[in-house]
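We begin with a single chain expressed as structure tokens, specifically the form predicted alone.
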Amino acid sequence: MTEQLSVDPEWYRKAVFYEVMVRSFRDTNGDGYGDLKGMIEKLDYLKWLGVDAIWLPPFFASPLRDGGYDIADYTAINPLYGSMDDFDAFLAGAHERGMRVVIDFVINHTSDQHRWFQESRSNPTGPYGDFYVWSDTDEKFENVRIIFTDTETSNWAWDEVRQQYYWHRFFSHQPDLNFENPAVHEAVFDIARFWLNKGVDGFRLDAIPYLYVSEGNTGESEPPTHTFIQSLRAMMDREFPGRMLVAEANQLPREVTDYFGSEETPECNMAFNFPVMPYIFYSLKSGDATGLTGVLADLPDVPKGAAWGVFLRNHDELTLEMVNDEERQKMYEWYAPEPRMKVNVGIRRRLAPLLDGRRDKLDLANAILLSLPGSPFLYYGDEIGMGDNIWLDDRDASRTPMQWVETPDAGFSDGDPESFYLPVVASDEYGPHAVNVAAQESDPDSVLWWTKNTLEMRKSLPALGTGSTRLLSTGSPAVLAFVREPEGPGVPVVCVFNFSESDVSATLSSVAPTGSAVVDVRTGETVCEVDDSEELRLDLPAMSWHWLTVS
């Protein structure tokens, strides 16, 4: 039967997202790159998981030298993945099942590869002179960071063609668009334009803070770069309604407020939550929750209508951007013992492993993430509890093919698994034989089912979609604890984490009247009463999650 899309505008708050890479998932022709065919041979088992929309990370005509967000065509789909057939047909069978598309808006840089780049460079006075920053001299911008420190020296490369140097905040092959020039907003306005009239319900608005830079200055959230989101926003809200844009934006909470704007200039519908991702991880590590119940009491507040997308891995580095120096270096002790689970400012691996595979801390990670305010967002293969691959380049150890069944090409592709983009994972405790989706589809107890499970449990409770969050007094460092309360029909919801390998006891202070009844949602049975004191006393478990309902 097919299904409605909701018409409520702000659907993005209660949705469950899920990022698949196309070239990740399923394989129909063989040729060892996954497709857009095989997206829509899965759509019925991200339906059933429980998945109301799709995030692909860019599927267009690229050299592939970034993962395809070196981008050599906008509207034009890259010919490993598929036709624009294919992706129209993907797209409408995923709204016929009640399933939006989110797709990645890429408009920092283009890949040198580009027609733009290729017409800016040999001629300089022609339309796309202006199109990208040149330069005589690679010493204007000395305040802006490098990112990609691993890679790169500079951001100026030297371009033998034009003879100049050209401004990249990335990689040295994805120059960067020149935003002062009028035409590059029209050329990107039309490239919006283009996939939201074939339907696309939003953007992930990518590297998003580096679009504007001046000299003095950092190149990071400058004042014209909210302006023009503020353009991009309205002429979505007054031609596209009820689409949607997310940012991502790594900085301090209050500078990635400033991404969702104000009442009477929006910018993003969503930004995601790098601030407290990181401190979940160190929380599951030290044992130790003060940093996190810190930084979550200093989240602002988001304006009406605006939301969160929370997340624990995706396919990028775990950044540890967000975190101090004394803190970076313990996660780096805990977490990439290994020199090569390092890159960048972060590491490279999936979440079964950070976690050392272990279950306790699998399903509290996840907990946390469906209990925070904002909408989540799974990485594909977590929710099978997937491994990576640290021997292959960059940020490749956490993108290898989804494990569908035992065999040893994984169910990814009928082709030789020699042809594949990157190696099935071939680990003993994460290889396709030990992780795969058909032997969960038929164990209760695994990991699969918690997360559809869980998933469906959340979606009853109105409170963990779009309510507010209050933080609690735990009693011990070890336990992080809040209320969501809904804000409209629906119960609140408290929510309890012990981080500790050991059993805890926690008083939670102020969480309802006295008398009233506290309810475990998993069981439903009634746990016990606040007591005189207006306080609740529980033990909890080493390394356990509860969500509680008071009435």
Ligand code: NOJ
Second form
Amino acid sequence: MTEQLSVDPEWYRKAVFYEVMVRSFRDTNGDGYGDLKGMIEKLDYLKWLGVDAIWLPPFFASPLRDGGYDIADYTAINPLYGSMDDFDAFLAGAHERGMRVVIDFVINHTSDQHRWFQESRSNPTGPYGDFYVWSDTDEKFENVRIIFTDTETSNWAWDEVRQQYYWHRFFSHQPDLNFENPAVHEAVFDIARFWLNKGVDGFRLDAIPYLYVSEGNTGESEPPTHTFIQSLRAMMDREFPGRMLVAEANQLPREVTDYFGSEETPECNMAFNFPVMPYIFYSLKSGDATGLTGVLADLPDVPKGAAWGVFLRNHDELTLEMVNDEERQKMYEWYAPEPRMKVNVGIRRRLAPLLDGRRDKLDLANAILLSLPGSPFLYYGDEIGMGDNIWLDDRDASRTPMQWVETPDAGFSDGDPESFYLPVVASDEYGPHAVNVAAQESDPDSVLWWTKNTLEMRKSLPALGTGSTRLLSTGSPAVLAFVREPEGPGVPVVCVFNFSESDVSATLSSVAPTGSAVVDVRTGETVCEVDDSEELRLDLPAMSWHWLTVS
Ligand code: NOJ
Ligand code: CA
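Next, report the structure of the form predicted in complex with 1-deoxynojirimycin (NOJ); the form predicted alone has already been given.
Next comes the full complex, this chain leading.
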């Protein structure tokens, strides 16, 4: 039966997102690359899991030197993944099941294989001559940092054809578009309209802080970048109401909230919560929630109608740019004991191995993901606790084929495993014989069922989606607690997390009036009553989490 998409224009504030790269999910023609037909095959699985919106990283024509973030043609499907008809069928299939689709919009740069760049380098006075940032010297914009510190030594690269330098914030095969040129804006708007007319529900704005660069500045979050996003948002609200933008802006709290814009001049409907993410991992290892509590307390409110995108892992490294030097050093020691585990300013590992494969830690981490203000973004495979392969290059370590069944090919493909875009994880602990969807589907205690059940429980508590958040004092540095108050109907939910490896007693103050009954949502049992001083005393097992309703 065909389900209707909700008509709520703020659907993204209530949605559970799931990120999956097309090539990683399911290969239907045996060529070793996951494809759009494979995505269609697995839509029912995603629906069953409780996913509301699928985020697809780039699936466009590309030499694939940066996982597809090096785009050679924005409106062509990479033939490895199928055809435009396949994409249309995938989108229709998702919509029929009541799920939305958000795609990546990579406008800071293109591949050097893009026709625009080829024309720009060979015909400087032609229509594409100013599409990129060209210079006779590589001594401009010296305040701008390098992002891919492991591979690049400069943001300038020499072009033999044009005999000039071009600007690039990422790999040197990814020249930055020149946003000073109005023709670039038009070209970018055309691409947006192309995909919005097809019916996609939103865009992840890749690398969005870097659109503009000017002398003496950092090339990050410069004012015209915000003006451009405002114009994109205005076009979308006018021509495609109900679609959304989510910002990938790995910036400090105040700067990242600027990407929401204001009520008068809105920018993105959502922004990934980069400041909070690393502190979750810090707490999980240190047993101390102080840093996490601090960053949550410092987060400015999001404007009406906006929402955070909360995540633990994604297709990139676990970036450590938002913690201080001392914290970063500790996190490298804890989470990247092998030098191979590091990349740029981060760690290229998946969630389960980061947490030593410990189920209590995995549940605690995922519970935080589902409790924090905003909408959660799951990363494919983390719902079964998939592992990584640090012997693969760069971020490919955590982009290996999805593990559906226990066979060595993981049910990813019927083709020759030697031809797979990346090998299936083969370790004793994380190979498909140990970690796969089919086995977990038939095990009610599995991570998969935990994820499905907890997502369902979350949906029954509207406060966890769109509610406000008030931090509570807990009397213990190991314990984080906050109360989510619903925006409309629903009950407040007190969320409590004990990061300690030992049992801890916590005293939460100002939770609810004296005498209120406190019920554990997971068991349905009354835990206690709020005492005479309006305090709530709780004995928390090591590494435990609780959703409590107070009535
Ligand atoms: C951010 C993407 O998430 C990352 O995977 C990519 O390498 C860079 N942008 C450059 O496109
Ligand atoms: Ca294929």
